[in-house]
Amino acid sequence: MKNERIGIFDSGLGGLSILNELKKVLPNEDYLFYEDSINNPYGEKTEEELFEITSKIVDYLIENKCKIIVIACNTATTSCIKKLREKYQNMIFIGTVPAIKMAYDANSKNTLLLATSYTIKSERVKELLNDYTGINQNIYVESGKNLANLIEEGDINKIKTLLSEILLPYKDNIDSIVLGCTHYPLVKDLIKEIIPNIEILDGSFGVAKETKHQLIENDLLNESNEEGKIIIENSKSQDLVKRSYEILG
């Protein structure tokens, strides 16, 4: 029997912004999103630290018939995918990158990239901004700080606090916002309220989008018209579950 579903793993609850998209794209598939909330932040590890964590997640999405594996967090991606994948050569790997490149396509000139210190200083988004930032696109780098932790405190004054503080320097002088943090798509209305007319980009449509062509073009499109199930995991607290679940709708 084929394996069955799509898993899906980040720090925290901040792979729903994945997840959500995926839904859309891929209405028929089974989900597994695994939250691996007990060891958020992933930018505070070390690399060696995030791949042992990132393999024993892979171990448990493989067990429970997932036959491919999104990885819904920038830092993990940056730092981990090239060695799973080498790791678990029978699996498929999606993974998620700053949406640099969706800046340049919509012809932005002045872009702020909001991530987190790992992923900022990652070699793949150093490519991206090599690549992408030229005459007519400026591209200024913003680490968020805390936000991510904050996200999943559920917080609101603080995130906005905190929000307010990093973007409102920037606020005359930018025209679009790339969101380097699955967690932060979750607080895009708060974006909104201090900066009205941005545009905000993040790559989760992308990532649904490549999720969905690997499938097909792995033969492992699942052909059914039923609406299909989705299971989430928490490895800090069934509470989070919930809360995961309410958000998602």
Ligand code: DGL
The other form holds:
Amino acid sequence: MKNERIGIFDSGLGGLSILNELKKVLPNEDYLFYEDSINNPYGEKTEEELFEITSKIVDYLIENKCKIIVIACNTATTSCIKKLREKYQNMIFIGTVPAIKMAYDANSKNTLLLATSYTIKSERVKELLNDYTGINQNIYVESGKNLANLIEEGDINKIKTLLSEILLPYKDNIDSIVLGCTHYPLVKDLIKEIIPNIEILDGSFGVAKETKHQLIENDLLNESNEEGKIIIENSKSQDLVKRSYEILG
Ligand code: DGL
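With the form predicted on its own done, generate the form predicted in complex with D-glutamic acid (DGL) in the same format.
Once more the chain from above appears, this time first in line as the rest of the complex follows.
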């Protein structure tokens, strides 16, 4: 068991932002990252559709010897993690939710939460906003519209246009932005070009730390001293796999 892999999935290359942190925190683990680009965007799907899609991926990751599964997608986490935990009771799931608590802990006065349409409407985000909006704190909530999809396609001009459309109205009103979709950290630099003096918050490091904690708690940590292997697969095309290895560096 200890030498089995960490399974990760997302609707595409967004999961790389989490895999990147996992690699740093758990360098001796092996990884299987499944990018479900064929079903992107998850953010426009229903809960039923997402449960069906994510169950198939979980089956696949279990067949391929994964000892723990990291749902590297806010949309899939907010929609399905509870049901997946009920269905696969022997599997440990780590999810990712928008880092609203980080804005609260940082005492940020004006925060913009940017996430997919599904995530911003989810019960989990309502709970987080309820629990972690301080007195004298404003949290604006915006849908990233088809930003995740544009990031998948990689057209920088279209990404810049959409980001400007969403962010410019907030330029002088916010001091932090929570990236509530794992695709968005991949365009952090473009966000900073539009709003230079902004604190960008995302939960990737917290997810990696929690994964390590769960592996230790469940006695599943790989004790090898060798650097782990990373396998990336994509449901749509081999070219996308190549691109992901390049982004990962
Ligand atoms: N990367 C995903 C997330 O964190 C979703 C992107 C999509 O809509 O497919 O929400």
